[in-house]
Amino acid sequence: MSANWPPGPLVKHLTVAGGAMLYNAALARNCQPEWFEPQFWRTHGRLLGTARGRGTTHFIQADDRELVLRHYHRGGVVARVLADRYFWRDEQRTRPFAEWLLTHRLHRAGLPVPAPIAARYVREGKVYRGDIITERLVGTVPLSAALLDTALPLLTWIAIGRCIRRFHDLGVCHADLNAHNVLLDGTAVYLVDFDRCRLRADGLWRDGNLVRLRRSLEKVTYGLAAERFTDSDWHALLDGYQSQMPADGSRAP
């Protein structure tokens, strides 16, 4: 997938205090700079709940879907120095703009992502905050949540290796391939959070991608049952990333 493959006429671009935002029209033909405060969804009685990780990300009930809204905030130990503050460089390299960008593309090209509604970036002078806001994917489950509860079928692990590997064939590298940000909903699979994530020419990142879910994998099941996830899981999800059929029909190497 090229890296210059133009968003299409749907995306819209908005000037707005302090910065701009990005937008589809035909998901969000009436998207406002409020959408990106948690306090005009409460406002309106559509605050479904929050989730906490490296920030707080909000939960929405919109017309005719439910979305999630993140605020952008660092982690590690810069988060205590920067919080939610980005350096700036120039508009499209901003997080939102970036993860934005990407999803839709992914998103336009068929892969099994969260569509992406809006995102937006204020500035500071040197320095920007950012948010993001994506369709929820109603029913999903994280793959670390169905590990706490159960065994998962070979089936599955097959279908979450052909999943990664359609991801793969077009250049996807996830900064972030863990148990968290793969979601199950029956036997389909999903890959959401592409902060970070960029488009690359094939190379060993593959390898470091599963690599990374594999110690996410033995992180989130340490200390559970052992049959939680074993040597056989890995394998068949292997199994499924090289017998993934590319789209041109060949067979994978």
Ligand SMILES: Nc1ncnc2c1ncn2[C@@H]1O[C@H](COP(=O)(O)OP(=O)(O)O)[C@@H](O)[C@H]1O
Second form
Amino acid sequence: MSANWPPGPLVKHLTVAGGAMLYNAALARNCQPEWFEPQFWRTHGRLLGTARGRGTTHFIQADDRELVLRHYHRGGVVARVLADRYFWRDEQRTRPFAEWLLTHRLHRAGLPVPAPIAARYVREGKVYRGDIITERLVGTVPLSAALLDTALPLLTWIAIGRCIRRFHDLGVCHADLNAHNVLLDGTAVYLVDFDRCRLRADGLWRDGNLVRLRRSLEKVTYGLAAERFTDSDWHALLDGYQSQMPADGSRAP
Ligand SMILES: Nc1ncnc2c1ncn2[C@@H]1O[C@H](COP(=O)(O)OP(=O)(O)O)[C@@H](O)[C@H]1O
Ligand SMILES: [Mg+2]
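Here we have the form predicted on its own; I need the corresponding form predicted together with the named molecule.
Up next: the whole complex, starting with the chain shown before.
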């Protein structure tokens, strides 16, 4: 995938108070800035639930589909000082716009990612805050949650390896490939959370992604029955990663 790529006529750009938003007019014709405010959905009784990551993720019932609204929040020690503020450079390099545009591209390329709906940033001098909305992958369970309940069939581990390989073959280096960002629906596998992800030429980053996922799997299954994550599971994932792609498995955009 090349780095410069026109997003297409369905992607709309709107100026909003203090910033701007992007949205996909085919998926959210009536998208408005209020959509980024959890309170807007709460007052309309459309808030379905929340998940806690670095910030809070809100699950929403829109008119025709379920949505996921995420406010960007820093992690680690800087979170105490900067919380949800990021230094302004330019619009394309804001976290929400960069993640939205990359996810849009991957979605259009046929990769198993949520359809991106909208993104917004609001500037305040040298800093900005941001939010992103994606379509909820209804019926999926995070790999981390699935492992709390039961061990997974080897076929699922193979499918996870194959899925990661498809992204890597397009040069997608996932900045946070962990067991919470892999979603499962039977043997269908999706990746989410493309914040800070980049398209890169081939390199050792591929191994880095896999090592990060392995550490995360060890962490989420720590203290659980040993059968939840075994060497055979990991080897099945690597086999899937190394196996020949199906004909439609590495579609170019
Ligand atoms: N489109 C989606 N459909 C279903 N679940 C999602 C979707 N996007 C995120 N999630 C869930 O919400 C969690 C947090 O979202 P994520 O994008 O990973 O944000 P962060 O890790 O920065 O908090 C994910 O681990 C996943 O379980
Ligand atoms: Mg995440």
